[in-house]
Amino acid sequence: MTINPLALDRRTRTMMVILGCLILFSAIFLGAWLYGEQGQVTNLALRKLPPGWDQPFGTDWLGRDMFARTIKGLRISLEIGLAAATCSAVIALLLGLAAATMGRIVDVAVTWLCDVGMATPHLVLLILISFACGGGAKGVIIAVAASHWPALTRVIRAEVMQLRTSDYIKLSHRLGKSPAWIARHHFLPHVVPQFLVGLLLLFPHAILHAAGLTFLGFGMSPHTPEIGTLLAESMRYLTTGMWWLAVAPGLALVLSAMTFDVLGNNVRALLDPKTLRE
């Protein structure tokens, strides 16, 4: 048996990219823990300082270190994105399995819900749900989780529909196995890779939309240094030349979302043998 060196190199590069993404996210959480509440400490003698060696992201109008505030804001955004994306992916998994295993009526109902969810403007739906839930972390998580499941539901449903024609699935039916048993023992293990990849690819949307809700005033409390809060606060000071208050948190948010997108695509490539052989 011979090993294709090109495929091995592609797999190694994929693993290195995944490891690098995980190290970056671990560094964010570690940095937020090390800085603690330093981003809340005011020092009027250091107020409105531009980025420099001592303060890489500068300071705000109260002399607070923007680097510490950005790191903590990223940690909060990642936690909210993790909770929202996980809830949304679980909803997609359950609905996708139900649509493919519980008969035509359930399939039509789930398909209709997917069409309605994808046809409704995300921002409007996010604002309505978050406002109805009272805002805050709970409102943001519920809003994002309740609006991001349709696309993944369609992927899982299509995968299970294709799998239903397999011989061992037909044999299970003839042996009298229930649809729930077949879904748990046959369908669920098969769709785990799609679930994991879909979960990772939901992260960028969850993080950006959560920050967008907070920026518009329908999300986190103004006292919570989440990225959306930092961007909203910076709008009042951009005209005074304090550009770093928006640029630093904004770039950190975009880079985090892009990193999650890269992580999801590389995990998908790692789980798909055909991709590694290209």
The other form holds:
Amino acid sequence: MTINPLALDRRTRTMMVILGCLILFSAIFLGAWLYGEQGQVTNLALRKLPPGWDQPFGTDWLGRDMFARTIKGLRISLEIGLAAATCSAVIALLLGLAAATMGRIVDVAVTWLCDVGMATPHLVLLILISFACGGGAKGVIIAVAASHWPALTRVIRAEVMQLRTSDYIKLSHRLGKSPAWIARHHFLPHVVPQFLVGLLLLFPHAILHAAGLTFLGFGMSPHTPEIGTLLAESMRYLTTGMWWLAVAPGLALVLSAMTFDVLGNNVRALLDPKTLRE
Amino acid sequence: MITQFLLVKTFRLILLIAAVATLSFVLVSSSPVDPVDAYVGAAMLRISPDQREVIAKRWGLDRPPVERFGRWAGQMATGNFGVSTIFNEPVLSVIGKRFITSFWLMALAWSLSGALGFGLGLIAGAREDTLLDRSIRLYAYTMASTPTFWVGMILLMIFSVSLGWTPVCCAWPPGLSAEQATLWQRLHHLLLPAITLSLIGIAQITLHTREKTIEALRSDYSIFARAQGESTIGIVFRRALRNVALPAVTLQFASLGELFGGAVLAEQVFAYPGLGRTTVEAGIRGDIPLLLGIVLFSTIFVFTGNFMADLIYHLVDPRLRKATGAIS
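Switch from the form predicted on its own to the form predicted in complex with the partner chain and print that structure.
And the full complex, kicking off with our chain again.
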């Protein structure tokens, strides 16, 4: 096997992927900010234009630039994703740690909570919570944030459980270290990578679920176009052949979700000592 | 042993339903959406405060939540799920009718994605790191990040709007009832939503089968078979297949929750009058009895999937069958 002198090792490649993702996301935020009000401006002279040089994603039935609307929609999606994934990951971290360290009863309770949380189809649960919050943007964020923790909780719990039975933790106990000291110096360094990767991998789920929920008509007014709302609106114009209203925003959503997926998987490879040097 | 297994599972189901019912009741009661407003809807201006009070009293809304919950739970236990406010029909009959419509959609999508996903996974695993494997993996990863409803919209635009091969909406031709439509018409309307669901559903099972196939091909028994001169195809079909099939079947049964969620989105795109669309309507128009009924029904649906997965594992896997007391 010949070795390509230009081939980068995994570490450098991962770093470049991470850098690329960060640039992409800052571009979305910067773009949304630069476009300002432009996504809302109606221009009836430029109605229903297919994609072209001046408007890369075309214009809608009111002459609004779809590119500006997509970028702003993506920004809202990313914000919801960020808020929801962070909330869920923190809940998962706390519950997972509690289950693994605070005795049998807490463990049974947390495991049971996870089972209950995963008992209904995710989307039905999202609809239920969104309804309980009275809909609106708040409802969407709370629904997505409050429903993504069970899987990660299980992962963190299993991780800490496994650590607890390892020799060096037992040794640390024998040496007279307090549980808090052990948690801080031995558990935390192990759990933080899991937590970060879990957080990143929750992101695409959160974004897609939020888009699905707004697509179904829960939350988000038409004035703050989230990607799901954009796509729901474009449904009405599909039969008239305005394909660009649906294709471009959807593609943008898929690409953002995939970017987070790639980012999460690369960070996992980088943080895991087993795959770090591959 | 099988009776013990069933007993434990039934007990678990009852506990789970009790927990889900309590939680969803608390959630629904804390909603700021006023059930009377939701019921009255557009007629809100034409209705006097007295009439509102009559409705509220008839529904028991003047009672404290704990008492309401007690009465509701009691009724649920006897199988009375209440009356849906948007359909003006008992909740159970609404769910029953709509579920049958959804069932065919989900069954078709489920079998399609299972068969295709398993096949693709086997191929990808057997041809690890070839171009074929890479393309299958890329497809699966892309689909894992693609929203179901968007795939539905793209298919709708291509096959219904541009090519005109498939209908734009509904489960049967407009103007006909479900009974009047022929089997062919039903299938014709079912095709595109089902394909949408399977295109997405393939992703998980493909990636999982691929991993398991690679694992099986690296096992001692595969290496031994290869040393005896067996070809890769021979190893895959005669050695690996059985070991890979079992976890795949389990996974496919355990994915019923995802399938249900996908059906909600796909039915919305294709205006397919199944249980998924009913869920959305119940949520948006504040039909609380129906929403609670669907939450509990879908919980049982998901539980059944997981139960089937466990059962098949125990019945098929000789390692578990022989181990005494393994069934629990």
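Numbering follows the first chain given and starts at 1. In this text, rigid core is short for the largest set of C-alphas that superpose within 1.5 Å between two forms. Just so you know, these numbers come straight off a predicted model, no measurement behind them.
- Residue displacement note: residue 123 has its CA displaced by under 2 Å between the two forms (rigid core superposed).
- After superposition on the rigid core, the Cα atom of residue 192 is displaced by less than 2 Å between the two forms.
- Core-superposed comparison between the two forms: the C-alpha position of residue 171 differs by no less than 2 Å.
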